[in-house]
Amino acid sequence: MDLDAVRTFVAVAAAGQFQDAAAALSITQQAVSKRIAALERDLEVRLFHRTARGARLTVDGQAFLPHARELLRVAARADASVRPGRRALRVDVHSRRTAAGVLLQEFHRTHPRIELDVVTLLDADVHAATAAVEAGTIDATFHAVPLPERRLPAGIRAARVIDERHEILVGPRHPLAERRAVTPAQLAEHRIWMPGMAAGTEWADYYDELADAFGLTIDLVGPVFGNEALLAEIAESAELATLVGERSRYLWPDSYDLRRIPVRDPAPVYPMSLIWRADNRHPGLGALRTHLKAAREVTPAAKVWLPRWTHRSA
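Please write out the structure of this chain alone, matching the form predicted in complex with the DNA.
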């Protein structure tokens, strides 16, 4: 199936005759005739009734038309997603399942008109992601911004948009399973398991500092067999717990009886900023910033714990 043929089909359906469609497409009537004939041969079905007054859709043509329109729309979106100059808003998130991803999905739902592409830079820390923003390959990224010892490059802006609190995830046999909330101090006696956190990453640094601050045992090592395996292990265990972002979404089969219990007093918070180029005029970027600003839930300062190394600015 050829997209040009589909475009021609839609043009003919709209015009009601080959000639006008040909004019609209700036080709000859004969070319239109050939394209339609080729499409009909390809689909093995007749799309138009030819009359002396023009062309009318057959039942098959009628059935095909909305699909053809959809096809062209999707093709236009696909094109817009990468076309330099007016491509879709491209935002980098570390994972779609954590707060930033969830917020982006929400943004997409409330702003269906804004073309949005969510990508994940491979092995990118704040600096690599910021470099990508600077280079223009992405329009924005979500990261915790380190204290301004190392200032952001000129022309780069950042704004705190997510204060992600945490919950522990435990199985039914875990001692804390029935709590409505736990404090960080209460977690000291229990083992917390976060496999797959490579040392040296921002997240590993965060959990290290958190462990230090409250005397926790946070296990960052261990083989990674995927989320499914981790969840199964947690559900079975009477000792293991893992930390998840409050707004993260991990789907698990109903057979796993897992509970999410908020960590409060103080609530450890992973502060994420949106990072973008000051001179980026993409209309979707402004909308995204406005949306994130509105969606931000600020917890009173007294009740949160923040890592020392992060950028404090709003």
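Any chance you could show the form predicted on its own after that form predicted in complex with the DNA?
For this one, just the chain is written down, with no partner chains and no other molecules.
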């Protein structure tokens, strides 16, 4: 259906005059007449009674009017969903459970007028996500940026906005269950289970370096049945533990009695940066960057452990 003709029909219905509708649409009265005639041919009905006083809707015209208005609303929403500057700010997070997802929700609460579209590019590492930013598919993404060994493409910017400290998650029968905090050295005696981590990703590189630094045993073996299954296994085990970010969100039944114990002295920190395109003029992007900069919690360097490849930009 010709949306210009539909738009013209709605304008004539509102104005009651072909001439007034033409003025409102900045087209000639002849163009209005042609569009309405073409629409009537397509629908095989009369939409207006033409009179000396103007144009009055027929019964069919009255029936079609609300649908015509809805067609235009849907078209406007479709246009706004993809047009930069008019669509929502589109931000990628690896998981809505992580600190990035939590911070985006806080941003939405403090900036409710900025429309936000939170997406998850499944299985996308920093390179795939950066390519999506470069192509304009998304406005920004959260990832660890391994620099200077790997350079960002020209025109892409990154700023470290999250230093996510770790907690160890254990069941009630685990030997560490009653600790208020643990050190990385103490974790070396225990099996840390993190099945399904894809080799070659920046997070796999991070945990490889963490394991080497403190002699940890990080077990990636086993099929992945989802977080709910992982939590159930840990709750029943006296040996299994896993690492989670301190601001990550996990829910489990009270009967699991799982314990989240901070890892300190030093605190391993997973560094995440916001990545965006320098020429992106979306009005919400600057507000997001300002919010993240203000919300960033910086732990004294002497008390944290960071991988050697950490992107240092603030």
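Only the largest set of C-alpha atoms that superpose within 1.5 Å between the two forms is called the rigid core. In this text, all values refer to a predicted model and were calculated from it rather than measured experimentally. Residue numbers count along the first chain shown, from 1.
After superposition on the rigid core, displacement of the C-alpha of A52 between the two forms amounts to 2 Å or more.
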